[in-house]
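Heads up, the chain below is alone and in the form predicted on its own; it's given as structure tokens.
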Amino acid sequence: MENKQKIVLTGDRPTGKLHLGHFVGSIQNRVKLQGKVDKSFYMVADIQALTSNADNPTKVRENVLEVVLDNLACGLDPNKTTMFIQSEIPEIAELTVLFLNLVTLARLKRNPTVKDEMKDKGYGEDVPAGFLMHPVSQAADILFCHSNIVPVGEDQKPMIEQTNEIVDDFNRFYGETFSHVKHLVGDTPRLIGIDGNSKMGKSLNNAIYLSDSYEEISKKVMNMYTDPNHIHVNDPGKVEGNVVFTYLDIFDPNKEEITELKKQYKKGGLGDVVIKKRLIEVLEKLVAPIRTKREELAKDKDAVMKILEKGTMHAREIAKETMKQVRMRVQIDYF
């Protein structure tokens, strides 16, 4: 079944405050997709966030409202997207218990951004069953809705594959329901983080922050990775792996002069502290109007709540629809 309607939906997980990567891999598409396609999604998928952080609901709790501030800082317009909490739409779960009897345990755990995520988390076989499961509950998140447009940074694209794989199997068994989604990648699918790591996380201790001081960004940048081999400024330099010169491409919007400051670093005579200080001059002209707003936002913590409140009726009224429709599908509808 061909969904003609643009419906996007995005979401983050209640572990912390975002940081760039988040802002390039998908905030900056949810703000500019807003109001151009016909229904947008926000949700704070905090079930999601208990999957790894089960014994320490504490934290997720209360990064809700930071992840909210967030992307409320960065332009998500509650007025355009509706904005909700994925624990509080019941028929999520149930979708998930429905989809869970279409995907196997081997297909699961060949999943590469779950591979990933074990690794870097040290599971192994010891794997919370949630964890492991939690591609099911995305499929969920995402279908609940009909949507049709994900947002998501590069390492999420298997996720979208599976889901695509369970609206397949759901049709197939049960008559045309769901649509394919579509994933949406920003312009920077992966920001390396600042240690050069090759992914920004939180976990990692190898973030930017979104909520950044000046100060703070600026510590961060001088303790940036570059050329080792580069000790004296006459030295000439290495620009690929620098990632000082990878964050300048990304977010340095003038890249006839980033180009010279790399021909001048690579023949000799460019010192790190002169690029590193061009770099934290560009990334406070990115962060300050996010950080003023977030703290304005901050003031007011009842009102950011009843936006998640209003929303999340909202969100409520549409999934119960959704699995009237799939109840009646899988023949479960006996009252």
The other form holds:
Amino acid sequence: MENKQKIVLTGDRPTGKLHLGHFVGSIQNRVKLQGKVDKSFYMVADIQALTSNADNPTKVRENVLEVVLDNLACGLDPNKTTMFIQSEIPEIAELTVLFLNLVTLARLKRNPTVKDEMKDKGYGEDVPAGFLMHPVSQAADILFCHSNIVPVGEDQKPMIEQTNEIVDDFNRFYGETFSHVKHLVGDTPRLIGIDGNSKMGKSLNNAIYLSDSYEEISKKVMNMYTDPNHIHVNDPGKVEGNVVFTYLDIFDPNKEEITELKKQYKKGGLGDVVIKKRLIEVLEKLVAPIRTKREELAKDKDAVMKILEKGTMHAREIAKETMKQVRMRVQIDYF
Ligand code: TRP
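Can you give me the structure for the form predicted in complex with tryptophan, which would complement the form predicted on its own we have just seen?
Time for the whole complex; same chain goes first.
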């Protein structure tokens, strides 16, 4: 079906609270786009979370609320964005089953996101089948509502590529039905961890959370990796690979002062504590309003669940329409 509308969809796995990496990689774009496009969806990807947490449903269940609170606190507005729960849309599962026929096992094993995560989780050959095929269910997440813009972190790019391959095959086999999808990465597509690791992640234990207190932020920044050879204040220091400066470059709005501080640091005479204290204040300024709003919203969990219930009902209607059309195209519309 020709689809000229701009439809945004994105989501999070409910496996933990969200962090600054999510914020700069995707959440900022979600908030910016809502209301400016024709439709906007936010999905809690609980089924996807279960693909690597089959033995821990409680963890997934408990984190549904956490990721929604994080998004609401950052400014996602349920009046502009349909917020829903993946598992409550059975049509996504139906669509996944049909899409699975369009994808080979070899292709899934080559998906860089899958490869990276399989390594992180130490699966080897014993990877749960559901985990291996989660890019296919992610294609269904995106396509059930004919979404064509997906704001995600850089790590999710291969998922969008695979979605577009599914779109091509589906349209070729069954007639023009879905449109290509574009991913949209934030200004900082990949935020390094506070330990200097190339990626910030909850499982890597190197994240600053959107719900962290001032004390937590301070502790984490004070422990940040700088330049191991910058021992005395007067030693010349390195700015490249220095996590504190990397963060200041991203989060400090005063670029001129940062340029000046870098010069001083390189020359010698600027202590780590000075730049760390500056970063603490910069991050606190960003996180404090999010944290406050989050605490406020968390007082009425029923209201948050109501938002999800309402959004889910709306998403379900759309999903039913799409499945009707898909069943017709695949010639499984019998009665
Ligand atoms: N894989 C995404 C993540 O880990 C979550 C997700 C599931 C998603 N379905 C999606 C993101 C559809 C964008 C579109 O963060």
